[in-house]
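Take a look at this single chain in structure tokens; it is the form predicted alone.
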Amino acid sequence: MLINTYFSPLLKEEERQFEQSITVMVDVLRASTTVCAALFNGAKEIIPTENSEQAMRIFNGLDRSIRFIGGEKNLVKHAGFDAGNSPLEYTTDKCLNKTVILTTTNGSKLFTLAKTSKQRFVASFANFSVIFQKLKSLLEENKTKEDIQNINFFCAGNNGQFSYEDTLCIGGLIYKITQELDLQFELSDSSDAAKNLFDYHQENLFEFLLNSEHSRKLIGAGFQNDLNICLAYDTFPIIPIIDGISIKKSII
């Protein structure tokens, strides 16, 4: 089995790509983690789109009672949503039964990509466990059906840029993935260099990603508290699966 990672979502999708695949989708700063909150603090599904204008065209035609609207351009909040991209922002008693759409600069582009995989999951430290035991789950269930061939592991990074932290989440995920399942995995060349980051870093893991640019550019925004909830393990352990055109909470 090959297990692939795409360090940027910007690529030009083959027809049929990812038929025979699992792909996770990861932007640990912080779309990922936003995701995994509201989910976690009760919302019915997560609706991505590419843009604000897009996002309030959808949230305009949906019921008043039941509408929760987020997201940010470059860390700052549209005008006129009810929250940013920070985990915090989505509780229960904001979260509860609603159906949120979200937009944000990285993230929710990337949960529109690889429609044809077979499953389709989003990933972060916040619900790392949850998603590697899922993954082996289903791992080891496919020893006998064999219909998987491929894991697909996607970046949002920054910009269309390499980010340290959603590559440290996927090389984590990878590296407990080869080591703890008696299964032959054969990695590209992206995902030997994520596993071994991971490898390198993992004993100072948080401390190094708090030096990331990412995590910079939040400090200076004044996004400190997001990154203790985004930088930390299993703070949401949940995990959401994409499912058509929303995000929804999947039974473990």
Given for the second form:
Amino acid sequence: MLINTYFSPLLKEEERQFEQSITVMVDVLRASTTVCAALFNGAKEIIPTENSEQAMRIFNGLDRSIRFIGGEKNLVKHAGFDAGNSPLEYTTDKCLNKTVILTTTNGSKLFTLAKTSKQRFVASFANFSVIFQKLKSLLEENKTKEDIQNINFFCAGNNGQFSYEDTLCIGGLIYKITQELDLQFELSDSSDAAKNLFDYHQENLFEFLLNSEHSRKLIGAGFQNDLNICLAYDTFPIIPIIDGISIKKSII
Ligand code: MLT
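What about the form predicted together with D-malate (MLT), after the form predicted alone?
So here's everything in the complex, that chain up top.
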């Protein structure tokens, strides 16, 4: 089984490229964490979009009583939206039973990729342990079926560039998968690098990540409290599964 890591979502997708794969999408700061918060707090589903125009079109087609629109461009909430991209805004009183339309600078686009995968999940530190458990049980079941050949991890990154927080979250998952599962894995260089980087930083992980490029931008824009939520293990322990165009809470 090959574990591959994409440090940025800028890839040329070939048709059927992901057919034998489980794919895990990560945007720790902050779209993955926001998806976890909204679903944990009772949203019916999240529809991730490629841009704000597409988000508005979908939103306008939905009944007022069931819709909620959120997102940002370069950390700024779009005019007229119900929320920006802070997980703290996606509370039960705002999201319960709602269809949440989400558009963000990097993450929401990422969640629309790799459609041909067998299963696609959204991961973050906020749901780290349950995502690990889900991957573990899928890989153990696969011992007899052998229909999954690859795990693909995707970082949302920063406008096509590497990001520490996504890489270290993925590195942590790869570290646990390779340590705790009695299976043979082949790691791409990118996966091996992510795992080694996690191993190097794991004792002071969140202190280290508080100083990442995107953390510094969030602090500068007044979102310090978001970092307390996003850079902590298991704040929203649910499994978001991407099902067609929408992200739903998976039954564990
Ligand atoms: C993104 O999609 O780039 C983000 O989640 C940015 C953010 O809101 O912090």
